[in-house]
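Take a look at this one chain, the form predicted on its own, written out in structure tokens.
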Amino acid sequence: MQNNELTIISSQDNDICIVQIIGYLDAHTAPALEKEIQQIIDKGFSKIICDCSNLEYISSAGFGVFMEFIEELRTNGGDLKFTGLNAKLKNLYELLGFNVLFEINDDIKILKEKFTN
């Protein structure tokens, strides 16, 4: 994988959409994620878990994609949660205050349970 590539794999678990974000999320690749999340919302999903286990890099443009959709998801009774952040990315999320805005948990099962409770 080159430094500027992004792969997005979406799957469904009942009414939850799991979005695997693989590679580099920056100004060049952010529109692809934006389009994917919009398509998920257009299909009626409001509960999204972003699996960042294979996310190597994120820029401010990448963070902006998540901020763009959070209000709409929460208005529709859903949310956007994160799992699989490596130590560097987790530190960055905390530094930017994302841990206050978004739920982050290394155990995807716990995030799924919180959506169903």
Given for the second form:
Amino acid sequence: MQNNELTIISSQDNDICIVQIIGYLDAHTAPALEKEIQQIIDKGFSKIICDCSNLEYISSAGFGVFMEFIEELRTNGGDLKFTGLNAKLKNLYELLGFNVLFEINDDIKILKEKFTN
Amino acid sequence: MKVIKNVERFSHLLNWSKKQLLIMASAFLVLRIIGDFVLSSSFGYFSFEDNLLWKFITTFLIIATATGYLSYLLKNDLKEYKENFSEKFSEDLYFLLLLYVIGFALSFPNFNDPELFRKASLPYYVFFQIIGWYLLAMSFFTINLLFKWLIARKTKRTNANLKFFKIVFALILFHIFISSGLQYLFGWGALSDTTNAIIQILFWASGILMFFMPLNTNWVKFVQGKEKRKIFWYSTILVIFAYTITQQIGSSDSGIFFSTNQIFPKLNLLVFYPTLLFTIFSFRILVASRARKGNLADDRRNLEILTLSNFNRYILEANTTNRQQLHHNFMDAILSIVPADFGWIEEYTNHNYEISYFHNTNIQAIQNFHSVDGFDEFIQRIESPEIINDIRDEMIPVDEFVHGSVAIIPLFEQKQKIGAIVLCRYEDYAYDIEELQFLRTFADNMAVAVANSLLLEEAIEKRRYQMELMYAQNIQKKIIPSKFPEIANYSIAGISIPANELGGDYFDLIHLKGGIPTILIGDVSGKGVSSALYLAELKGIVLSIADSVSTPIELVTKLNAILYPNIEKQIFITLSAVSLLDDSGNINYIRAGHTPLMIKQNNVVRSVAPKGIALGLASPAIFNNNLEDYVTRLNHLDVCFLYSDGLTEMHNLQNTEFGYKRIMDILNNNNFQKAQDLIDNTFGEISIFKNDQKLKDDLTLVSLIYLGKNNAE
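For comparison with the form predicted on its own, kindly provide the form predicted in complex with the partner chain.
Now the complete complex, all chains and molecules, led by this one.
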């Protein structure tokens, strides 16, 4: 059987929090990510970059997690940006229209620069 | 008119079809005109009273066959009329408008010039009666519209009026053919004078009745902007033309008076009466269409949607297993949209009922209703909300306090009727079609709510789990169609299989404004009960706005505008819609975040994904700016394939994904003749791919094949 686990590693770069999402993000694992992001916000961060280089699968419930926090992050002057999307994930983001709602870039440096400017 | 019924019965007896009757009427008409021509060229006649017997027989035959034809028309139209009233009505008004304008143009040269006929040379002037025949046909269609109206929007009093109008018609016929005939043939003027006097009085009475008739013109307020303007202009023009024609046909020195009476003496009465009624009727409609400028229809629609939304949220959060509490909430929610003078909730135990909620009523009044013959049987019989329009008329009440109209919403649990919500209004025919439709949508949502409360109980009582889920699934089967209606030149098939007990996928075939058939496929994010509830909500909203939007773009922008502020942040819905614009293969496709449309056109398979964000994610400003529709024309046996991500993202034991390529291969390697074949074939591929392993995600497939042939390619 395939391994349906989710691992989340978050690190800090000045006032930016980088969240690595590894494995499967679906209805069962979404609550874990939800909890993690909530904690990050509680610590006072509002600028988050999600690194999806090792994200193997994302379901609609997974997308829901991002939608839950985006408004709060933006009112706090921050944002949620994505990097490391492979071709398949990019296609999925585009089909749902997430590319319109979120900033996506392969180069994490550019995303960081945009945050600091 | 008894005549109509008898003609109808007679023509059924002889097995005459609608077409045959029309041909016969036309043949008699031609015979009559040729006969007139021959008679007047050989013997010469001029006055109305010449050749009365010949005129009598031919006129009778023509009117009888035409009446038979008319009764067919009336019967065919009525069902459609009841279902799609406002649209049909403005179509009919338009048709009559054309008839009246042509009638006006034909008779205009003859206004105030009775001598015009007589100026024509002798045998040819009989042809002028064609104008009379035209006016007669016009008044027949007028009667048709008036009767349809009175029958489709009937109340008890309009029913009485209909009878009255029919009696006046019968009297006019009697006056024309019998009493005046006697006067001409034998000089018996007394009978003719009497009937003439009575008819004069009845004309006045009819006019007054028509004006003060309690017509239910509420529907005009619910007609949307453009349609409403149409009705306003049509009726304005009709008032002017119908009035002019009425005035001319009634005056003995007008040309059309003469051309009608040339057919048979006094036949002008048969035109005068319907046009008079119609003038007043058009005036009533004109007034009603101006009555309220506020957009009442939109207000009510928004309130309906808001209630459905609030209601669903309440159910999601309530976590109540208290059935009575749930029923009370239903009642409150319904009363806020469909008000009632009084009502109650009854719940059944064994062979008795218990009242768990009173609204402006008491136990004695409720018992009075239940003692009405047929009332209990009616509640037992119905499966979805129904209306009793007039309880005194439809059942035999014993108590004088029982009157008015009643709406009954049955309550179900595990397929068993456990109670009913009963709403009453003092007035007869007080519930309209729109309200009944709302109650039905609401009942679907209630069913999901009850299933949800059952599911909560199951968490405590695991043993009943399977059974009750089966019940919830049955409700879902009601939301998702099991069969599509036939649409000319298209073959359509669809299936939805939930992975878990309750699915979040949706497909449907709806009709947009103007009756445009539109296939929908949707997927609510997340899984389980909450998705199922949002799905029920989506279906409710789609149903309430479908007939007010005319394009897929309008549909999804409106859906997003409603859903975005109302659904939880993390929930979104992907949706695709394909409108079948006509029967020659033109389609309009919109995609709101859903998987791309697979299309096989001229044997080339492509995936089509125009821009579009999923519903509920973005504000209308952003959503509408990132939306494009896709219009194309299908040729013979071209295929459109819609599916949920449950298909593309399906994994097998080797952890490979089904993906888009397999779908394209299926379309490339087969030539499908029927939509169901594509679905069957896809299932074949899935079972090979999955090795008969269980599905992990909801799976929905909808296929469309164009069967028509396009010539110019």
